Structure formats: structure tokens, C-alpha cells
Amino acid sequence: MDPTIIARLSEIVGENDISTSPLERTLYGHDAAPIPGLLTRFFKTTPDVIVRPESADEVARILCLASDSKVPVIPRAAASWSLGGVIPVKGGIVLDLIKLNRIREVSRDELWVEVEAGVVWQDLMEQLLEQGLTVLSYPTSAPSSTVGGWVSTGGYGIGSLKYGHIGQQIEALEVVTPGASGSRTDELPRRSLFTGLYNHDPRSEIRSVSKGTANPKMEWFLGTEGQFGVITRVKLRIRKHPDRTAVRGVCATRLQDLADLVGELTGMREVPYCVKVLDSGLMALRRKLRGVDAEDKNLVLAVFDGSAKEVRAATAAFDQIVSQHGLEPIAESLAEAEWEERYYPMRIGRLGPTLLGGETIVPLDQLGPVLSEIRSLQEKYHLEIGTEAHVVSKGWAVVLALYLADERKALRYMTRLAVIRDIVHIGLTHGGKPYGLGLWDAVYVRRRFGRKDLQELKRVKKRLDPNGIMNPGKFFRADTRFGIPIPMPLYATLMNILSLACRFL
């Protein structure tokens, strides 16, 4: 990278918030899943520089400079995902948002909170709890995941069944978009959050986006993984902390029995706060981590919260449904212990050395077949696979299947990547879609959004990021460092070869 660019970045954020250290740059070249060494030859995964802005103004100046210089910018939060969404493809600037971590304002009367994008969910929840408040929903990775990261990548998690996607809970966003080259980077006017656009060169804007905004639309920044700009603040609806919470658990040998139960639970008058399925493979891995034996049983956890009266009515209805299905409830103490583990689905990675996984969102009425087919991959590939499914609406569930690998054995590790493709394909064949894209699942972008929505997103990309500096080489298509995209036929052929090899290595 041109030393002049490094110097100007240093002027923007200060010497303490910029790094060109080889070691630090290497650490920023991967996310939750290590990249096989053989693949790093095709991607420049090590950034040229890391910067840590402390304000939207600084972010805007960085994006102006990058747009002028046509240098890639890769927004990064906790990097707790494993799809390559924060991995550079062609080097560039990693924009670490760790210092945008302030809770700006809380309204107890109107029940909303304004936070910067780098605020960690668990920190937010703990501070709200001190005021008798809490969020509507949160990711399973709440101890590390940031607000801006979850808005940008997923938005479905714990509490989504009752309160919906994160997009339904957002009142407003502050987003910095890069614009075309030629924008000024030295002077940006100031204004308070959510009061309109800056009055300066329109090629670089700090935008206030709300549900009523038509241009740009809030939807453009939800789950689009930093393709159009950088989310710097979020205004979220919150709620009073519930008076009571109750957890119920049910075991069954057949996955379809639990899938049928789950479908009925979503139709309850008192909608559960959370319903999730943990298959016997995941239960076995978790018990193996604790050093205890496991039964070959699957588990459904249902969580109810609200007033004491609401919770009593909900748990009584739950018990009646379970009895009608002839299923086996577990002790409340055991159910509560499993609920306490909700933040740590990845903890089985300690059995590793490496944890990999595939994620898909599937129609709820197909949950049974999907879970069964994922389980069949264990025998096909001689792997231990554990699967967790969260019901996120009356019609959909997010399925996460995890398995162990060993990155130290390069060729064998490469073959294990084919299992991720198989997990996604099982979801696709049952009417589902990928939950996210990043770099590794970018070939499925049309299946994720559909032709019409994808065309709109491509038009938005050209307008808001005409120089293509925002998180390039992923999402819309997977690009190598040479600018050559990886077409679906080549991807499919490579995965088929790896799949065959995985069965014998």
C-alpha cells in the first residue's frame, strides 16, 4: 500500500489506532474458521493496514480516502462468524469497529436505546438489566457478538420467535457510505444522530436511515454484510425485563417427533420466547466435553417469559401439548441448566482442534427431514456432527450443524469443507436458503435473495459504492485476488472432488 495512504490514515485516527504490524495483520486475516493454507494462494487475506476509528466522522474520512485511492475496506466487528465475511480478498484496510462501543442513550419511558455498532450484546444486556430493562432478541454469540455485526450479518436468534427479525426492532441506523472518488477527507460538518444527512460533498455521506426512509432503504443494510457502507449506530426497541421466566425441556428418540412438537408450539396463544432443538449428536459432543456418557436422545427447549400469570398459562399449555404427543419431559433443573448453555454452541470446539459448521434457514415443516439428513452425513463422512435449530418464526428455523476437524492436516482439512456444502444443500433441497454468504457461500447469492431482490441490490451497490471498495470479492460473487470470480460449475466440481476424498481420508 502507498505509504502516503498509511500516513493519511494515521492523521485521521491517530498513531495509537493504526497498525501495520505483520503479526497483527496476520491475525486479522481469518475469522472463526481457519483458511486452509492451499487456498490462501488464491486470496490476499492479510490486510495492508488495520485502523480503529472512534467516531462516524473518522469512518467517513477513511471511506473518502479509500474511495479516492480505490483501496478495499473490510468492516470488522467480533469476527465470530465462519463464512469469510471479514476476511480480505485483495488486502486493503480492515476497519476494526471495536472502539465504537458506547451506549449513547436509554429511554425508559419510550423503551429504546441508542448504541454504537461495536457494543457487545452481553454488555448491553447487563447495563439495561441495571435499569430493569432488556433487549427483545439477541444472538447465541451474545458474549462476543456486536450489535452492528449481528445487524449486518444475521438478525435471527434467541427471542426472534416472539419478537421477530432484528430489522423489526430497529428504529433507526446511522450508516456511512463511501461514494465516488474525489470526496473531501479533511472537513466534515457535525450533527447529532438521526437528524438527517450531512450537507457536504454527496460522494461521502453519514446517513440517518429509518423505517420510513425510501432512499436509502433500511433493508439495504440488514444482512448485506457491509457491502453498501458501515453501520456506526443503531437505535433499538427494548422492553421491560420480564417478571418471570420458565424453561421446559422434552426428550425424544425420533427427530420427527420433536419437529412435530415444535410446529405445534409455535401456534400457542402465549408465544414462547425461544424454542430450539438440540439433536443427539450435539448432546453427545457436549457431554463428551464434560466427560460424561450420553443417551441417544434429542432435546427440545422451550422458554416462556412475561408476567407470572402469562408464564403459568403458557407452561400449563405446554405440558398439555407434550402429554398429547406422548413425549418425555425432563426435570426443570436440567432444562434450566441446558438453557444456561445457550451462549456457547461453539464450546464443543475445545474437543477440536478445529470447529467447522454449516448454517441454513429452512421451512419449519421441513425441519424433521433436514435434521435427519444432516445426521446421515455422520455415517457418510465418519464424522461426529452436532446440530442446533432455532425456531425464528412460525414458518422458519435456523439450523446450525457443527463438526470437528484438524487444520494441521492440510489435505484432510480441505476435504472437510465439503461437508459445509452438503449442509447448505440439504437446506436448499427442502425449500431453504443460506443464512449468510460471506466469501465461502457467495455462489448461493441468488438462492438467498431471489432474482428480483438481487438485481435491486446490485443497482444499490453501483450507486452507493461505485468504486466497489466495500468488502469486495464476496457476497455478490466470490473473487480471487486476481479478480477472477469462482463460478458455480467450478465450485460444484471442486466440492464434489473434496466430498469424495472426505469419505476416504
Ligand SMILES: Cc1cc2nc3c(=O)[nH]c(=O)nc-3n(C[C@H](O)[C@H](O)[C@H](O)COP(=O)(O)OP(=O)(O)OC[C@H]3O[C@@H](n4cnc5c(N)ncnc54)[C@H](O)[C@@H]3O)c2cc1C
Second form
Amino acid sequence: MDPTIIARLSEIVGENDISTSPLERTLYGHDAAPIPGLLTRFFKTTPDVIVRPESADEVARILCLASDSKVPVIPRAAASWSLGGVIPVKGGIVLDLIKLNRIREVSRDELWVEVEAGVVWQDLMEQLLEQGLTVLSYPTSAPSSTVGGWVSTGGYGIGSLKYGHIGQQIEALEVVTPGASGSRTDELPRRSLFTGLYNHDPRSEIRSVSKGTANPKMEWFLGTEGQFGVITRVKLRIRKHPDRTAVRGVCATRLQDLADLVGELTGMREVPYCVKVLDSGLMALRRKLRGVDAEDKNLVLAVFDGSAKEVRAATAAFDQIVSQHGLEPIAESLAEAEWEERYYPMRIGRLGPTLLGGETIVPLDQLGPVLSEIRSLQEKYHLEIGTEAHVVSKGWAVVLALYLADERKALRYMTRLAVIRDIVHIGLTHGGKPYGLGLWDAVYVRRRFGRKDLQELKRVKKRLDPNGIMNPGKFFRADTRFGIPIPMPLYATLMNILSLACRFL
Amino acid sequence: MEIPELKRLDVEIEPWVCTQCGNCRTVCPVFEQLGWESASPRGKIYYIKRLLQQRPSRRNRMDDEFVKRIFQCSLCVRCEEVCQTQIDMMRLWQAVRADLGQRGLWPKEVQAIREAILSQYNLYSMSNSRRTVWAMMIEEQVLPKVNQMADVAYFVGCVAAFTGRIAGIPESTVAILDSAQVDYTILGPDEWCCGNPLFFVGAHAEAIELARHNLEKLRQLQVRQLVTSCSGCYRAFKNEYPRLLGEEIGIEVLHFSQLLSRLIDEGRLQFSQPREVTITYHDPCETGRHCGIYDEPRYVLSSLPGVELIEMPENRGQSGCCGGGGLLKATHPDLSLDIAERRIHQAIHAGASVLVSSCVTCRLQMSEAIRARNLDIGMYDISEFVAQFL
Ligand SMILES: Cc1cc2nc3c(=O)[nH]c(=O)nc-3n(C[C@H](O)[C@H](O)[C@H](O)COP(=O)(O)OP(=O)(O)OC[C@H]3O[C@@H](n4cnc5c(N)ncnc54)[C@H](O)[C@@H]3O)c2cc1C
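Given the form predicted on its own, corresponding form predicted together with the ligand:
Up next: the whole complex, starting with the chain shown before.
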């Protein structure tokens, strides 16, 4: 990278917040997924420089500079996602958002909080708890992941069933978009948070996007993985911390029995805060981790919260539904222990030693067949696989299937990657969608958005990021370092070969 | 590249089970100060994995910055508490530090500490005959106790023995022991460093002589119970010695806070000086997370007349670190004070006017930070604090 760019970046963020050290560049060239070296070689995953802006103004200056110089900018929060969203594809500037970590304002009366995008969910929850408040929903990666990261990716997790997608909880966003080249970094628009839009300005813009604004639409920044700009602040609705929480669990041998139960739970008058299914594969792996023999049992966990009265009514209704289904609840203490483990879906990784996984969002009425088919991958590939499904709305469930692998055995490990494709495909054949795209699932972009929405997104991309500097080479298509994208047919062929090898190696 | 020490300490698998989820980043006191991936546990583990993936070649070398980062760690192992896959972080960091030692890559401060311990049997390169220097003002009370046959031995530890600023800790400890009429001995010049600083850098083999010597002396005096107010010595005797020697040491090891709790239960301590004061307890990493002592010190402190014990939000297994451990104080003193300052602010924010801990290093470190950063709170070791009520 041109040293003058580095020098100018250093002027913007200060010398303590920029690094070009070989160690740091190595460490900012990956995310949570253990991708084999053979694959990453198709991309220039090592960034040229890492910067840590402290304010939206600094972000804006960086984007201006990058846009002028046509250098990629890769927003990176906690890097807890695993689809390659924070991995550079053609080097460039990694924008580490760790310093945007202030909780700006909490309104107890109106029940909202305004945070910088790099605030970690758990920190936010702890701070709110001091005032008897809490968030509406959160990802199970709450101990590490950030508010901005979840807005930019999936947005479904614990609490979604009751309070909806993260998008439904956002009052306003502050975003910085790169604008066209020829901009002047010394003339930034003045910031006025959440009061309305800036007039269109050719330079890098700090925009305030509220619910209902037409242009830009807030939706453009939800789940678009840093393609259109950098989210710098989020105003979120929150709630009073519930007085009571009750956890209930039900076991069954037949997956379909539990899938039926789950369908009914979503129709309850007192909507559960969370409903999730852990299939027998996952339960077996967890028991194996504790050195206990497997049981062929699947588990549904349902969590209710609210006032003591509400929770009492909800659990009574739940017990009735369960008995109508002829199912047996598990001991409350066991259900509670399972709930305590909610932040640790990857515990079983120790058995791998590597853990790989695939994720898809599927129609709720297809949950039974989807889980059964995923289960059958165990036989097909002779591997140990376990699945967790979060019911996130009346109609949908996010399914995360995790399986054991061993990164140290390079060839065999490579073939294991094919299983991810199978998991996503099982979802797709049952009317589901990929849960995210990033780099590794960018081939599914059309399946995710459909033709019309995709065209709109492409138009938005052109308008907001005309020089294509924001997180390039993913989401819309997976670009290799040679400038050639990976087309679906090539991807499919490659995966078929790996899949075949995986069955017989 | 090979890192044979991983095998020796039975942590070969650990770098591979890391899911890179980042939970450790949120709690790591060093990462909180520095904020770069290379300073986070997961960043270090990722790099270790990269090293293991390199084909052996003479051109392989450790990145200098990585070496620095490995010693930018207080071994508080808060990372272990939140780890998705429950990585044995302590052993992992020990193994990597040991490997760096074999490559001649230890920081000079670590080298100096090692040499001091091996040549003088104490941390500070002092003559070990001066082990009872702390008792200068109470020689008549203490010297007769040196090398006596007794059930109980008070293991003073290098830090308390040689650091004049905290001589109050051993002074208070013997005052309490006497008040409860405990028949105890101290080893005096025959007390050698417990070896904990060597364990911190995975130099187990070098610590073996120290362990054998200390245990032999204790056995000669027919000691059945060892008491120490140093959380590092406690950890060494309790965790490391049995592992190192491959057998139980045959002596009950108690932290002073545990003994205090027993003495209170047995009615052997009378507190005649009530004092209205709001205090909070800081869990030392080495007695807390490393050894699971959480209840006894709280029990002791709540038994003191007039004392209100309040908790900081980060307590017990989630307790913040004082920054003084893992040789961080020696290798990166400023960073270590920054960490202490953060923890002290938590105590002040909680509304305590006195901060009590049960570790000589925490006491030294936090008192220094309070002075250097002009903070307004009192700081005592549990022995010093309890002695005020006698
Ligand atoms: C144990 C575990 C549990 C998980 N549970 C869930 C779950 O329940 N639900 C779920 O949806 N996911 C889950 N995930 C995946 C992941 O944690 C989430 O996607 C999380 O929201 C990512 O946040 P992050 O801060 O780590 O973002 P990163 O991984 O750093 O970034 C993710 C993507 O968003 C972009 N981005 C990040 N911040 C910004 C910003 N401020 N502006 C613009 N672009 C940005 C990045 O460029 C990247 O493309 C889990 C992961 C783990 C390891």
C-alpha cells in the first residue's frame, strides 16, 4: 500500500491506533472459522493496515481517503462471525471498531439506549441491569459480539421470538457511507445525530437513518454485512428487566414430536421469550463431553419471562400443551442448567478438536424434516453432528448444525467442508435461506434476496459506495485475489468433489 | 514448528480447540488496556496455531512482538472462565513461556528473577539469611519460632519477607497466630522461594529443588499444616508441588484466610475493637480462580464487628485482576499499574472506603497504584485488617 496513505491514516487516528506490524496483520486476516490455508490462498486475506477510529468523524475521514485512493475498507467488530465478513479479500484497511465502545445515553422513561456500534452485548446488558433494564434480544455470542456486528449480520437470537428481528428494535442508526472520490477530507459534514438526513453530499457522509426514512432506507444497513457503510451508532429499544424467568424443557425421541410442539408454542398467548431445539446428536455430543453415555433424545427448551403472574400463566399453559402432546417435561433444574449454557453452543468443540458448522433459516413447518435430514449426514459422512435450532418467529427457525473435524489432518479436513454445503442445501430445499453470506456463502446471494431485491441492493451499492471500497469481494459475489469471482457452477463442482472424497476418505 | 513444551504440560490439543469466539477478549485485563488482537488470549492462541502449522525449518522464528505479548499477561486466567471450550489457559501460557525460555527469548527481567531464585533462593537476590528482616521490630516474638518443631508452619514467602512496605502483613499474621494461641514455626533462612515465579514461566524442572528443600525442612519439623498469606506460595504448594513431584505432599496447605475462618469458628479469636466501615473484598487470582477460595475470606470479613462487606460487580470467578501477577509487574510495570487502577476504581464505584485482599502481591500492587494514581481508598491485606479488630 502507498506509504502516503498509511501516513494520512496515522494522522487521522493517531499513531497509537494504527498498526502495520506483521503479527497484527496476520491476526486481522481471519475470523472465527478455521479455514484451511489452501483455500485462503485464493484471497489476499492479510490486510495492509489496521486502524482503530474513535469517532464517526474519524471513520468518515478514513472512508474519504480510502474512496479517493480506491483502497478496500473492511469493517471489523468482534470477528465472532464465521462467514468471512471481516476477512480481507484484496488486502486493504481493516477498520477495527473496538474504540467505538461507549454507551452514550440510556432513557429509563422512554426505554431506549443509544450506543456506539462496537459496544459488546454483554457489557451493555450489565450496564442496563444496574438500572433494572435489559435489551429485548441478543445473540448467543453476547459475551463477545457487538451491537453493530449483529445489526450488520443475522440479527436473530435469544428473544427474537418475542421481540422480533433486531431491525424491529432499532429506532435509528448513525452510518458513515464512503461517497464518491474527489472528496475533501477536511470538509466533513457536521454531525447531528438522529435528527434527519444530510442532504446528499458527494463526500463521505455521516448519515442518520431513522425508522421510516425513505432514502436511504434503514433496511439497507440491516444484515448487509458492511457493504454500504459503517454503522457507528445504534439507538435501540430496551425494556424493564423482567421480574421472573422460568425455563422448561421437554424431551422426546421423535424429532417430529418436538417440531409439532414447537409450532404450537409459537401460537401461545404469552409468547415465550425463547424456544430452541437441541437434537439428539447435539445432546449426545454434550454427554460425551461429560463422559456420559448418549441417549437418543431430543430436547426443546422454552423460556418465559415477565411479571410473576404472567410467567405463572405462561408455564401453566405450557404444561398443558406438553401434556396434550403426550410428552414428558424434564426436571426444572436440568432445564435451567441448559439455559445457563446458552452462551456456549461450541463447548463440544473440544471433542473435535475442530468444530465446523453450517447455518440456515428455515420455515418452521419444515423444522422436523430439516433436522432429520441434517441428522442423516452423520451416517452419510461418518461424522458426529449436532444441531441447535432457534425459533425466531411464528414462521421461521434458525438452524445451526455443528460437526466435529480435525484441522490437523489437512486433506480430510478439506473434504469435511463439503458438509457445510449440504447443511445449507437441506435448508434451501425445504424453502429456507442462507442465514448470512459473507465470503463463503456469497454464491447464494440470489437465493437469499431474490432477483428484485438483489437488483435494488446493487443499485444502492452503486449509489452509496460508487468506488466499491466497502468490504469488497464478498456478499454480492466471492472475488478471488486474481479478480475472478467464484461462480456457482465452479463452487458446486468443487463441493461435489469434496463431498465424494469426504464420504470415502 | 514444534513446541515440545505443549506436550510436556499436556496441553498439545489446546491451541486446536480454540473457537476464536472472542469471549476472552471481553474479560482479559491486558486486552482491555491495549485493545489489539495480539494482546488477546485468542490472538495469541491463533498465532501459536500458526506456528504449529509451519513446516519445521531453520528459518522459522518467533515474532518479537509475539514474545512481548506472551509476557503481557498477568496469568489471571479470567479467559479460562469464559472459554467456550474450557481451554487450560494456565498450562498453555506456562508451556509457551517455557518454550520461549528454551529459545533464549525470555525478557531480561524474567532472566534476572530466575537467576536470583536459583542462586539466592529468593526473588530479590538478597542474602537468604535475612529472611526474618521483616521481624526487626518484633524479634523477641518471632526469632524463638524459627526452626521449631510444631504442627503449624507459617510460610512467609519472599514478597512479604523482603518488602519493607508490607512488613505489616507478616507482623499482623504472627500477632493473630499468637492471639489465637497457635503453636507455629517459621523456617527463617531455611525457607526458600516456593518457586512460583518459575512455575509462571513453565520452568518446572528448575523449581523441583526448591520444592524438595522446602518440604524436607517442613517434614523435619514434623509440620502437619502449612499456612501462608501469600497466594503465590499457596498456589505453588497446593497445585504445583503435587503435580511436580507426582505425589501428595502429606502436609495440609492452608491460605491464611482459611485458617482465620477456622479460628473464628473455633472461637479462638476475639474481636474487641469494633469499627464502622464499608469494605469490599478483591479476590486474588491465585487463591480465587486458580484454587477456588472464595467463601472463607468473605466469612472472616463479615465476622468483624461493625464491618459492612459489599461486593464489586466483578467478584469471585469473575473478579478483575490487580495486574500484579504472572511477572507482568516486572516486565511491564506501567501496564500492570493501569490494570490495578481499573480494579481500584471498581471498588470506589461500589462505595467501599476500604479495599481488602488476601494476597501480598495484590496488596503491594494496589497500594502502589492508589499512591501513584492518587486514588482515595484504603488498602489492606486480610491479616492487617483483621489484626485491627483484636
Ligand atoms: C458462540 C457464538 C454464538 C453465536 N450466536 C449467534 C446468534 O445467536 N445469532 C446470530 O445471528 N449470530 C450468532 N453468532 C455469529 C456472530 O457472533 C454474530 O453474527 C455477531 O452478531 C457478529 O458480531 P461481531 O461484533 O462479532 O461482528 P464481526 O464478526 O466483526 O462482523 C460481522 C460482519 O459485519 C460487518 N460489521 C461489523 N460491524 C459493523 C459495523 N459497525 N458497520 C458495518 N459493518 C459491520 C463486518 O464487516 C462483517 O461483515 C454466534 C457466534 C458465536 C461464536
